[in-house]
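What follows is one chain in structure tokens, specifically the form predicted on its own.
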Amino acid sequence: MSDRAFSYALLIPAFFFLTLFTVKPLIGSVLSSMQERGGGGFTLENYARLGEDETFLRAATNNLLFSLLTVPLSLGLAMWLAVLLHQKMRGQGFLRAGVFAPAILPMVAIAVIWMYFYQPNIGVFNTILGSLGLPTPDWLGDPALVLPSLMVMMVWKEAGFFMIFYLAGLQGIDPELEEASRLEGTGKFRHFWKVSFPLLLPTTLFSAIVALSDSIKMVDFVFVMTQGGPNNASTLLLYHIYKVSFAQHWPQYAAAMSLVVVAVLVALAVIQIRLIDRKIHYR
């Protein structure tokens, strides 16, 4: 067997599982999305219905706001924490473990913890606000506050996770660059902006794509904390797709929504790569 044939033979198991668990379900979803409710027939009505589905449009708007705010805030906070914990300090390992801890907790456990924080009567936030004589809002019951409240929880969880990647990126930068900046009298902020930040762009590109994906595919906390309420104020796309598929028993329409979400995610990932890749300095 030639080397080329041997190489293709090694790829056969990977292609088999890729076809079984990715390509086949994708083809099935495409075919299902073009069927009428109950199966059978051929129609594009499921796609046309998306523009008139008020709940879908509300979920898309909520998810857009959720992604636009949580992704940059998570990455910015993660980078700041990484720079901070990259410095030599007492208890450095303990602090790193504490910041990373939310990333290893199950999303459901995090949702339960934050439900306690947001409790209107005995919650941590309202206890502090009440002791200061300030109003004590219903964080998860007020339509204007519920989505921002979920965003805060998401940023708290994601920042610790991405901090590890930024920390690894900082440790991979040649220390001689920092020494040269110090000898030239360059300030720490200027050194970070001109040297460290550009060298962290590959990490930022990877983290941005993963964070965007997480902001859409993570909906466990919606099940636990709000069930999409009040009045769909916290309904996100994947939660709406789940309800349509399993609560309303309409998998054909859910398949159409899923494919649109996947297409948008792929398009956004390509845009991110095109925009950031031009500025990346690969070493």
Second form
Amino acid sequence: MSDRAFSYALLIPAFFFLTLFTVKPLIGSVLSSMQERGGGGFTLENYARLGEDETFLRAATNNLLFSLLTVPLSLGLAMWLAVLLHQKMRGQGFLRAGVFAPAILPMVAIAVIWMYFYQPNIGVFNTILGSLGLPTPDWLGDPALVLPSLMVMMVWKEAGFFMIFYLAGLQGIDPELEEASRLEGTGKFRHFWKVSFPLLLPTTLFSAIVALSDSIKMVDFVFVMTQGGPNNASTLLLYHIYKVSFAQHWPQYAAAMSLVVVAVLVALAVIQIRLIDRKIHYR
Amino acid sequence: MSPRFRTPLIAAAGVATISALFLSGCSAPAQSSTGDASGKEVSIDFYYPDQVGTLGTLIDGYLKDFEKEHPEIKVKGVYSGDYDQTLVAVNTAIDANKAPALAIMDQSFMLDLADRDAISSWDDYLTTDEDKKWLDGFYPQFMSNSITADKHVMGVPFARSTIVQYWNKDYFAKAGLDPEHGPATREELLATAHAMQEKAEAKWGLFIPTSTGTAYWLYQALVQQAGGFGALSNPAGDKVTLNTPENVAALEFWASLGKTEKVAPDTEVAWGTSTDDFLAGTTGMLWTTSGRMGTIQEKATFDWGVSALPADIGQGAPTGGGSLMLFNAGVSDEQRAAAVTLARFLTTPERAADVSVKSGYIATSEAAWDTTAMQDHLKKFPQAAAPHAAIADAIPEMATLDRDRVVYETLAPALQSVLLGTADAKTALDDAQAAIDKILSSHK
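Next up, can you give the form predicted together with the partner chain of this protein, since the form predicted on its own came first?
Every chain and every other molecule in the complex is listed next, the one we just looked at coming first.
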């Protein structure tokens, strides 16, 4: 058997599952998105409807805000934590495990825990604020606060996860560079900014893409904590798509929405890669 | 055989095995009548939700009893979450042509399911006179929205409820109010709420939950009280009445509780945690489902009262809760017959009384109300009479075609925008009426 045939044989399992779980559903979605409600017919109405579907537009705006803020904040915090925990200190393993813990918990468990943190009358935050004589807002019940409250939770969860990647990245940097900096008398911040940060860019690129897709695909907490309310203030794209597809039993329109979201995600990933790739030094 | 030749073979064999496993998994039927032609033994799926936390175990017990009484019928009971999750599960099963033969569904899903031919009319499967009498036994208030516009019965009342008011008797006593009587009018309601905040130091006077999933339901009661058409929708479910002056007045009153009267928060009053807030003494009064009475009875550390909602120009609250429905997709005649047998078994007066005693849902028939179990329970626990009294004035729960879009996606945010102070009632309701008219016109 030739090398070529052998390599294809090795690829067959991957292709098989890729076709079954990715390509076929994708084609199915494209076809379905151009059908009328209940199936059949050909129509582009599903795409035309997107522009005037207020819930969809609200979900898109919410998601845009959610992604734009949680992605850089999570990564920034993750990088900061990684630099801190990269230093030699007492209880290092314990601290690292503690910071990483939120990443191991299932999202639903996190949502339930944070929902009780946020309870207006019996929650942890308001109990602390109240005992200090500070105002005790209704974190999940106030349309102005609900989305920021969810973002804080998301950053908490994501930062621990990406911290591990940055930690690995930092450990991959040649320690001689740090010694050189020390000998030259370079400040810690300057060393980080001129040496560590650029060398961590491959990690940042990878993490940013994962974080962006997480910020769109993770919606479990919306089900548990707010159901998109009040007044759609916490509706996110995938939650809306789920509702339309399953609760409203309208998979055709949901398919159209999904495809638009996928197209935007792919476009963003390409932009991210193009923009950051130029500045990255791969070794 | 050279090592290089062996590897692809193993790989190919692995692929073949995995594919075979996967395909066999895909094609295995989930529901089958094992006795098929002989008709001796039949197996059915039964989906049941539990909205209040006490129903699941009850039904598990009933199913065990059923299999003893009917060994020829195997029931696969599937606990399916809350009502909305059950709808999703059933929809998925219908798409796979493997619907459960019987399921407890939120009564207000019925019109949508009937419109899609997902469910069957019960009267087609009731043959004997006794069967027909069975349906006549249920309270008409519960049957009113179990019947389609063309007079087909598609839901059999199982776990039905209505909205009642609960109050904290300790606060009433401290505020110098009569703890034995809840407010009977709107004026008394507001006066009581204020008195509890001022004299009994309750943080809030009155919680009427504003969450997306239930806002329309509580709003129905407020519209009814304001003298409007509390059902909000017609029996066919293709028309809604949302922008009358009574509707506007009802919504303005509701919003005033948080904004001007300050007896409730001006943010969302969450349905899920409102019972906890009542139990923790955060609010002195709470409007919620009678189905929560079991929980309150079990957990309250203070004396509490319960009664029908107060009246204003009109009176009455919508019914709610779940009914048994017969599904079509992939269900054989034998399975259908077995489902009817199971439904008859689950709704006997004794079991209806048992459900009521253990959960707080309302006894679904006069016969259930008259059982000794129910009457004994009433002697020990007189509060259970309140929801039963409340159904005298009950109105049908709002139910339309495309319900999720109409009720959750359009009406709920409209109500919330007013309650949270970002829109005025008239504009919000006019907009909601127009949007819903547009949605429903696509169904004619």
